[in-house]
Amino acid sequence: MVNKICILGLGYIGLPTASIFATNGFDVVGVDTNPQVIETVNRGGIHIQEPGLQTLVQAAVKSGRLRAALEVESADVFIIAVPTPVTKDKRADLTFVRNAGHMIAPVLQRGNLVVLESTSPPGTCERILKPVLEESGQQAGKDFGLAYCPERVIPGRTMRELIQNDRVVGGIDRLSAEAASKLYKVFVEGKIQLTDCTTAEMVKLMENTYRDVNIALSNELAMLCEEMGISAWEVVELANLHPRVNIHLPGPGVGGHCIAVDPWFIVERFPSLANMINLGRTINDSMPLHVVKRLQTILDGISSPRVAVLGVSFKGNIDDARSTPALPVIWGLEQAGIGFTIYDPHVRDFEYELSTLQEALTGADCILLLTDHDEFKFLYPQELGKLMRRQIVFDTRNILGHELWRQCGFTVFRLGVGGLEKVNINQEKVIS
């Protein structure tokens, strides 16, 4: 019988998972290496933005079912939800997974279940985590259960999708898979499919790789359409009217801790076979540089140009800037000698200084829209234009009402669209 759960990692997946288990009657201790996170959670607060999470954490802590700690404690179930970043040479960094295993091993008891949720290269449970846990002197599948159960959520809908989405559970053996399935059935309303660990790991990677390759196709289409002087957005819209076609939308690159990372785990393991996956990743990683080069053409002839960057989270309406394509775009602006200011209504912690909207636009020559926040769809160009030195906008997400912006005096450029009018760089406004 499961009474106590120890969850390692209180990030975008660990904290929501911990709070859901706690509000379903389990005693949960969440372990994190950041003392500030521990303090925040123990007073019922949250350190990440996610709709519905604050209320759930507050209720779980107040009930006495959820608490946070710096050290792993003995428990019936251990869930590992730590980061698995990709290194500069595009290899999986499994340091946090190994460390989690080493932290669990000393307190691992017969009959315990260990579940890895972190997105991992195929074979991680078998080749990496299992040997570390067996340093306890116990054997996986015989003395303790070992399973892989990846999340299938997106930021902004995490709480809902953790409950409603189907889950894939892979076990080191059948009993491990069944034990993990029984655990998650406590709150998962979707179907739970059982398989082995390595298959479950590959399923998770391929779900995100499919999307990455599809986005790479649309990004390549965007560059082709720019050359042909037509709109990639119109091509996608019309092509998707076909009942068996679903082309994703282009953009300035792919970000987040999943789609921009997971395909590299497959390429690392099978470098001579994963050719399409490798090419898709390469195309998507090249898009920030393409945006910068396009922007240089737009700003050609302007002395000491300055750009107002709108949005640095990797997708709209969230505060998550992990692996955001905005960062390499900004690096490219620096290398090109283009000045910039940054505004994002959601992000609070970023590598560069963030400004208010008014500060970002004042004296700018061009708005560079990188993230599709809802707030940006309702910007009023007539008022914004009064703050700027020149009225130019480069929309990489195709979310603005472009005709209204043109009526208000803006020259509009879009990613994936060619043949637009050239800006008259000599019509400089004097800011009063």
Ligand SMILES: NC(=O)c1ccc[n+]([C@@H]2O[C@H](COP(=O)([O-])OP(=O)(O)OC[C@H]3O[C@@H](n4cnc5c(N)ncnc54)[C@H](O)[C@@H]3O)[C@@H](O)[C@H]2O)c1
Contents of the next structure:
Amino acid sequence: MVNKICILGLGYIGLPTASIFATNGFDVVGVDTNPQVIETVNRGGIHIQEPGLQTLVQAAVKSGRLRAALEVESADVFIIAVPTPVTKDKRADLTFVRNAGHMIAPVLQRGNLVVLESTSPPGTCERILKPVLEESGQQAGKDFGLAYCPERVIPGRTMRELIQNDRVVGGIDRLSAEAASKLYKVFVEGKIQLTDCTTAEMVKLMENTYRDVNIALSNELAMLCEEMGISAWEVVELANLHPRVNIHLPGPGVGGHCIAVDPWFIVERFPSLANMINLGRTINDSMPLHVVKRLQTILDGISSPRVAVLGVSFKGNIDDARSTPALPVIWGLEQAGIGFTIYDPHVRDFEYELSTLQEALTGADCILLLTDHDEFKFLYPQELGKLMRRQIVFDTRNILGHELWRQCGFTVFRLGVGGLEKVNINQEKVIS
Ligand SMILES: NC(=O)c1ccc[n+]([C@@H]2O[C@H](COP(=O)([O-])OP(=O)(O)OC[C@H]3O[C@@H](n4cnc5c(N)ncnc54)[C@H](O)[C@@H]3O)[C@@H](O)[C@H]2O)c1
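Following the display of the form predicted alone, present the structure of the form predicted together with the ligand.
Below: every chain and molecule of the assembly, starting with the one above.
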């Protein structure tokens, strides 16, 4: 019988999970190595933006069922939701998973269940976590259960998807998988599929790898269409009318801590076999440079150009700018000697200074739209144009009402669209 759950890592995954278990009647202790996170959660606050999370955490803490601590405590179940970043040389950094295992081992008791939720290379449960936990003197599958249950939520819809998504639960043995499945059934409305640990690890990685390779295909299409003078967006839209085709959309690169990271975990283990996966990653990682090169062409002839970068989070409507493709774009701007200001209505934490929209646009020659935040769809170009030195926009997400922007005097460029339009430096639109 499970009464107490200890969740290690109170980030985008751990904190929502902890508060859902707490509001479902479990005694939950959330452990994090960051004292600020502990302090914030214990007063019912949140340190990340996620719709619906604040209300749930507040309710969970107020009910006395959720508290945060720096130290791991004995419990019936341990859930690990710590980061699994990729190193500079594209290898999985499993330090946090190992550390979490070392923190659990001293308090691990017979009959406990340990669940790893962090996205991990195939074999992590068996080859990395199991030996660390067995330093307790107990044996996985005999004395304690061990399962892998990957998280498949999308930031911005985490609270809904935690409950509604189907889950894959892989056990070190059948009993571990069943125990983990029973635990998640408390709040999961989707189907729960049982398998072994390594299969579950690979399922999670392949979901994101499929999307990464698909986006790479689309990005390649974007570059081809720019050469051909046609629109990749139209090609994708029309091709996707076919019942068995689902081409993803191109963009300025793939970011975040999932799609841009997970494929490397497969490449790392099987470098000579994972050729397509490797190529997909390489194409997507080349997109920021492609955006900068295209921008250089757009701004050709303008002296001391300045660009207003709109959006730096790795995807729309979230505050998360970790591993965002906006960062290599900005490095490229710096290298190319293009001045820039940055505006993002969601992001609070970023390596570069953020401005208000008005500050960012004042005196700019060009808007470079990198993220598909909903707010950007409703920008009113006539007013914005008045602030700018030149009215040029480069939309890498194809979200603006381009006709309206043109009517308001803007020259519009889109990623994936071959340019019929060119800007001359006197701001006259030239149709070639
Ligand atoms: N964020 C997502 O949308 C998402 C989706 C699917 C899967 N994942 C995966 O889930 C895992 C967690 O991701 P996240 O976005 O929640 O990370 P995060 O960085 O938001 O949070 C992780 C937290 O773990 C803490 N931490 C690090 N080491 C610890 C330890 N030994 N003990 C306790 N706490 C520790 C950190 O201080 C941090 O607060 C990663 O493997 C990620 O790939 C994330």
